[in-house]
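Next up: a single chain in structure tokens, the form predicted on its own.
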Amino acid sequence: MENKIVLITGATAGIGEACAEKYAANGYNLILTGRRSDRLEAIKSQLETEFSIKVLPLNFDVQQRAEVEESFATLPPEWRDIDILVNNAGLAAGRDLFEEADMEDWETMLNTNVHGLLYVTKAIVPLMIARKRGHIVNMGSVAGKEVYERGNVYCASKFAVDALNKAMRIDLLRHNIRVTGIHPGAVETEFAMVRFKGDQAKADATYTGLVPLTASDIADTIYYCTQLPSHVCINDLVITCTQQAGTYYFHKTQ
């Protein structure tokens, strides 16, 4: 029996990289996308050696529609039977009050978290429709369930993802395609460093006094959702660390 194929966007670090390792360890061949070609090649080499699976690295930015469309239009035939799509690529940029925020940060978040997800999914869905099966996992956030101060457009982008989860699930129902929304709380990855633009002190403070989720926690959750019987679909899953309840409430020990 041939290995199944999973496509993971934003696979060069954090949750995306953890998902790549989880699926590789369970015998999946991987299509991995990311902006850092050196990281993609390093992950490809590591996973192929360790797990004896195949990896196809695709180096592009999901914000660039033409790059996305070209990359998937030219997929080799042996890589077109994609069983699972994990739309993981996303980011937060800045944490400012609405009137003080940087318009470029807003555009980057919307172009990555919303447009990028749409570009990739629109390119892959026809391949799933042709086979009458597939599973799409969209990475949301607790910020897509509850708005918090200084979250403004990041929250808006994740609320959009939440709406798209529902819309895809309805529109793709007749094609037997499952859609799962995963909404993590605090996960210790590069997320905070990116959000605070390399300010280590602010990034560290995000997790001070917490035992946050790890990238592997989320990868394990995603993997579980995609391994259920074909008649079962987890539509929506919110996951936080024990010390978090929603976007605002934390019980920090210091």
Ligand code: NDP
Second form
Amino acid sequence: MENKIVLITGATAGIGEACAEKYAANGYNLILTGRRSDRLEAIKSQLETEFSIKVLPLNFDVQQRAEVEESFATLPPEWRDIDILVNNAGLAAGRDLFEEADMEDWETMLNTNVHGLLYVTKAIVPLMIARKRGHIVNMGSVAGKEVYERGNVYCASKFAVDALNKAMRIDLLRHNIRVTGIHPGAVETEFAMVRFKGDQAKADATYTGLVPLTASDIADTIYYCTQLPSHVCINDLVITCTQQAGTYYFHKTQ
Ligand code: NDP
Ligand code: 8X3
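If the structure you just shared is the form predicted on its own, then what does the corresponding form predicted in complex with the named molecule look like?
To see the whole picture, the full complex is given below, headed by that same chain.
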């Protein structure tokens, strides 16, 4: 049997990169996206060598609708039978009170986490509908389940992902497409450094006193959700480290 194909957005770091490795180790061919083309090329080279699979790197900014549409419109025929789409690309920018937050940060989060997810999904869904199967995994967050102080627009963007996850599940039901929302708490990745714009002390403080989730924990969970029998669909999954409950309660050891 030919290798299955998984498309992972935001595969240059963190959870997306861990997903790439997990699916590669299990014999999938990978379409990997991100803005940092050097990282995409390095990951392609490493995974193809280590796992004898094929990787197609696609270098675009998910905020740019035309770039997304062009990338998928020109997808080579042998890469069009996408079995799984992992809508992972996303970020938080800033953690500020509503009245102090930066409008550009807000636009970046909404354009990436919501619009970007929509652009990619709209491009891929017709391919899944044509095959009458497929699985879409949407990366939400505990921030999309519960608002926290200074979370404002990041939370709003992930609440939108949660709503879209439910909406896709309903509208795509007739096409035999599975849709799963994954909602992690704190995962130690580049996320905090991006959020705090390179402020190492603030990024470190996010995880101090915690054994946080790892990117591999989430990749393993996503992989599990997509390997269940075809009549089974996990709709929604909230996952935190043991020291976290919801967005607000942490039991830190220091
Ligand atoms: P990382 O910063 O480690 O990785 C983010 C990935 O998203 C990178 O590959 C980055 O690629 C990509 N990305 C960001 N913006 C864009 C863009 N405009 N266009 C294309 N790709 C983009 O963070 P995580 O792995 O932690 O985050 C992955 C997802 O998980 C996000 O949606 C995040 O909101 C979510 N999440 C993270 C949690 C955490 O605590 N870490 C908890 C809950 C959810 P590049 O920069 O190369 O474009
Ligand atoms: C990331 C988790 O709690 O920092 O989505 O918003 S949190």
